[in-house]
Each structure stands twice: as structure tokens, then as C-alpha cells.
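Just one chain follows, in the form predicted alone, and it is written as C-alpha cells.
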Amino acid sequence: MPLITKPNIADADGFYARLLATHKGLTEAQSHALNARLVLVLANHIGDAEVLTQALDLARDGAGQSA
């Protein structure tokens, strides 16, 4: 299965903003911490190695790039 990397999200903005308040009043090792577990319950959620070895080299691909 490919990755989808086409927008894929109803409300992106929404979800944008709750990422960002869900960071709000953390410590940058707090918001680093909660990153990563919100990576792993996303990738078991995804469960396709395929599809998260594309996850992982895309998102490797643009580490370099500011968003």
C-alpha cells in the first residue's frame, strides 16, 4: 500500500491547531516526548511496515527543509 501523501485530512487546520494546543505549557523535552509517543501510537494504529519505511524516508527527505 502506498503512502498517502495527498491533503487526507477534513479539517487540517483544526487538527493543526489541536496539535498545537495539546503542546501548550510544555517543556521542549516535555513536547519532544510527546512527539515521539504520538508517533508510536500512530505508527501501531498504521501497522504497515511498508507504509511507515515511506513515513519515516519522506519525512528523513525533508528533515533539511523549514516548513
Given for the second form:
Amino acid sequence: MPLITKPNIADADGFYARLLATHKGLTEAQSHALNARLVLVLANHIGDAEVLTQALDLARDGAGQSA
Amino acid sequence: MAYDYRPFAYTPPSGLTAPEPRHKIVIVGAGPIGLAMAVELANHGIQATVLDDNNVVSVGSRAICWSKRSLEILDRLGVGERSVTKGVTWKVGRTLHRDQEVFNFDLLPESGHKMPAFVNLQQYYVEEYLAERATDLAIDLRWKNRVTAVEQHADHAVLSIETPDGPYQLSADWVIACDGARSPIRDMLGLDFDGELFEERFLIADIEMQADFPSERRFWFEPNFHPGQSALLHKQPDNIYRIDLQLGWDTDPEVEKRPENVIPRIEKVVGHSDFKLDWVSVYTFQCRRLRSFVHNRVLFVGDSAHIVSPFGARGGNGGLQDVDALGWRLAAVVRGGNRDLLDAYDRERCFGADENLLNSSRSTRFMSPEDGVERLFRDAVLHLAGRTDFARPMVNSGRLSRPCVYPLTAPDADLPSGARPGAVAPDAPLEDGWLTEALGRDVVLLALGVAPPQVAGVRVLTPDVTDTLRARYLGAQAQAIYLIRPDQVVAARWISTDAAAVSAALADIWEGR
Ligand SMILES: Cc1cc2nc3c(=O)[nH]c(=O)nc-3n(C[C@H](O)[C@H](O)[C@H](O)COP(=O)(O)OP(=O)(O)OC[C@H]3O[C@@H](n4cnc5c(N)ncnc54)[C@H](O)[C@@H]3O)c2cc1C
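Switch from the form predicted alone, shown above, to the form predicted in complex with its partner chain and output its structure.
Whole complex next, starting from this chain.
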């Protein structure tokens, strides 16, 4: 099964808002830690090695360059 | 009780007075690996001579954890049962982060194996048992014989040796370098030793403690008593406990080793001061290996060929698998067999060493992450592991050593993956004894639920198909035939086959493919 790259979250704006709300009140270091945990939680949910590799590659793409 | 070191007797070798006839095999180093190598070769009918610069078994804190596969190998060498009887096992492992227990696990032994998943036993006992066994087999063990030079020729090598009575020389068709992590032979041949040095120091202490202390393994990440570092407590026989304390790179080993610094730390680990220091040392750890383990007439086995950080206990265990992979092949070569067998040793054990190196460096990284993202994710895993199951397997405080599965290209069939070609044939109880015992050290054709084809040069084994054999070797199939190498590695398997196919797979074994 390939990584889903088409829109897949019904309420994208709602999710985005909840993501920011989850970080509310945290220092930058705490936010980084939360994000790291979130990556692990979601990665476990996905499980599939191929999808995870594609996700890692997609996330890495363009990293190290200015946005 | 602290171990009682009894020196082995030195006898002046005959080579001091007159040149000795050329030896078939000389082993340099009587550590666990050199001794095991000598016994394994004797099992295959070849008497090797063993040289060691010292005259006692391993001194200080070294290997304690021996894996199931090592115990099976030691069993074939005649010291497995002794090691298990003397050794101790822990079942409960506790992982702590900042003094809070993150989780614990109970290792339930898998039934139907002669040997347990591992035992803890000090290296000096394993060496003592092997040296006794070697002596029983009339193996020529030469203590206080230090190799000072090696010279390679087309069909033999010449060793220069220093003894208390002066120097002499030995020539041998084959030299096996089991001379440890600092291998002088490696240096004498000018070989590179590539890899990685971890910029971490660990203080390793063995303490004697009469107090009743649970038979558990405890691993602390960043304990409050030792901020930012890690600590490990392990039980050994004779009321001896092993403590590993990560120190950090900037510390001064000489200062850290002083009792006035060590004792207060250990008090915090064990929670009282009722113990005696047996041994304290400071180590740095490396992960390195030779690019090739076979250099003309000199073969490298054990730590001389590869060193790993001890987390995951792969040094000694990996070395015993080298012994297992080399013994039958070298014995065949000595008898005129195909030299490609040694290339197969090289290929397979480089593969095994890489797997051990990978596992050891992963554990070391998890325990001592670099600042930044490594620490970020390490801490994220620890945080989650206290709350959910999924993160627990990610917590890496050392993985139990398991034998690698060699990448063989061989006949395979739709049968259980645990017994696929390249894997060690899994043990199972038989009517009298165990499958590993019945496999012994020959090439075996194991036929389950079917009559085996007639092939010369294999020993046939046709046990009744028990539930365990069915689960480990047949799965959903009603029958199968397995060809198993002298090192008990599955060479090929079929659901049904004929003499020609078995003969072809047998030729692959003896021609080093
Ligand atoms: C703290 C610590 C913990 C460890 N824990 C574990 C563990 O739990 N499990 C595990 O499997 N492994 C463990 N290891 C690794 C294990 O100790 C080694 O892998 C093992 O000792 C390797 O055995 P060897 O025979 O290859 O080398 P060594 O044991 O080093 O033996 C080499 C021998 O060669 C001799 N020698 C050297 N030079 C010469 C010469 N010029 N002439 C003649 N003889 C010579 C030496 O005297 C020595 O006897 C640990 C290591 C350390 C340091």
C-alpha cells in the first residue's frame, strides 16, 4: 500500500487547529518533544515499513534548504 | 566469593631444544575463543596447538551473558551443561527512567529447547571449563608462550615465540589468531581495523553482595543518583553483581576508579553499603572489524576479527559462532578439502559480525544519545514506554544475542521460516534427548514424515514427528526433508526431493557455496 498523499483528513482546518492547540502553552523544547512523541505514535499506527519509508522520504525532501 | 585464580603449569616446549615438525594448526590465544576453537577442531579429529602469553583465565570484568546458541555450541564442546548448572538466569527485567519504573518484563522461557535463552556466567568459568576439556582431550596448551612475530609463506606460516626459557619458532600450515581485541597478529600483518569508537566511558564494577537481592536485571536511564547517564545491574553466580555506569567522555578514568568515588555510586545503585568491591575498571567501547577474516595462512576468529561494545553481549557470543563456522570447514581443508570453504567462513562471519556491530551500535546510541535529535527521540520513546505498550520494544538497553541467518542461495520450500536455509536448525525434544544433540557435528539429512533418499556422505535422522517438530519444521506440510550442515545451519530443505537434488546441495556445502 503506497503512502496516501491525496487529502485524507475530512476536516483539515479542524485538525490543524487541534494540532496547534495541543502545543499551546509549551516551550519550544516541550513542543519538539511532543512532536517527537507524536511521530512515534503515528508511525506505530501506520506500521507498514514501506509507507513509513515513503513518509520519511517525503518529509526529508527539501530539508536542509531554506523554505 | 571471589574467583580463585589457579595458574596453569608452563612446560618448556620441545621446540626450544630442537625444531618441531611442522604443525597442522596453531592457535594463538587461549581466551574463550581460542580454547573453544581447539576443542571444536579436536571434535573434528584435528589436534591443534594453543599458545598463550599468559597462564591464567580471564582476569577482571568481562563477558557474563551467554546466549542460547553459545550454550548449544558449548554443549557440543562438552561444557554446556556445566555452564548452565553454574550460571544464573534472571527473568524479570526492569527499566527505569529518572528513578521511575517505566516498565518491566518477564522473560518466559520458550519450552522445547535443551538450553535456556541465556545464562549469566563469568568468563573465567567458561575458560576454566574449556581449558579442562582441552586438557582431557590431550590438546597441547602452551602457557607463557608469547608470539612475537609471524611470517607468511605460500603454504605455511612461521611464528616466533618467547617463553620464560627463551625464544623458539613453530611452523604451521594454518595459524588461527584468537589473540583478542588488541590482536598483536593483526598489527604484525599490518591490517586495518575499521569502525567506530564511541566517545563514551563506562565504569564496570563487579561487587560481592551477600544481601538478598532479587534476581533481576535493572537498567536505569538518567537515574537521579547518576544524572544524565545510564546504569545497569546484573546478577552473576557466587553472589557477584555486575554494575555498568556510563561516565561521559570528559571524566578522568583514574579518578573515577578510586574506591572513594566508586563506592558511593554503587551504594546508590544497590541501596545499601553491605558489599565488597571485587573489580573495577573503566572502558571505552568500539565497534570495529577486519575487512577480511582470512589472510592467506592466518585466520582471524573472535575479538581479533571484530569488536563490539558489550551491550547486547555479542563479543564472546559472536566469537563462538565464528568457531562454529570455521571448525568443520578448516578440518575439511586440512584433509584436502576445497579452499573455498575458508572463503565461505569469511563471507558468513563478516555478515554475522556486521549484524552484531549494527546491534551493538544501536544499543550504544540509545543508551548514550548525542545531544539534539538523538536525545529528543530517545526521551520520547522513554516517555511513551511508561504509558503505552508499543514504545517498549523500542527501548534499547541491549538486545539478546541471537545467531544471524546466513544469506544462502539454496533450495527452499513453504515451511516454517525459523528453520529456513541459513538459520540454525531449531532445537526440539526427541524421544531420548534433544535434536541439537542428535544433529551432532556431521552433515545430517533430517527426514520428517517421509523416507529420505539414499545419499552417501550424510547421516540420516528420522525421528517421530512430535508436535514441537511439526511446529518448528513442518508448519502446514505433512512432510519435509532438511539438509543440515555440521554447524547445525540449515543448508537446504524440500517438501519432497530426490538423491540428485540432495547431492547437489551437499556439494554446495563442501565447496563453500
Ligand atoms: C566489560 C565487558 C563485558 C563483556 N560482556 C560480554 C557478554 O556479556 N557476553 C559476551 O559474549 N561477550 C562479552 N564481552 C566480550 C568478551 O569478553 C570478548 O568477546 C571475549 O573475551 C573474546 O574472546 P577472545 O578469545 O577472542 O579474546 P580474549 O578473551 O581477549 O583472549 C585473547 C587471548 O590471547 C592472548 N594473547 C594476546 N596476545 C598474544 C600473543 N602475542 N601471544 C600469545 N597469546 C596472546 C591473551 O593473553 C588472551 O588470553 C564483554 C567484554 C567486556 C570488556
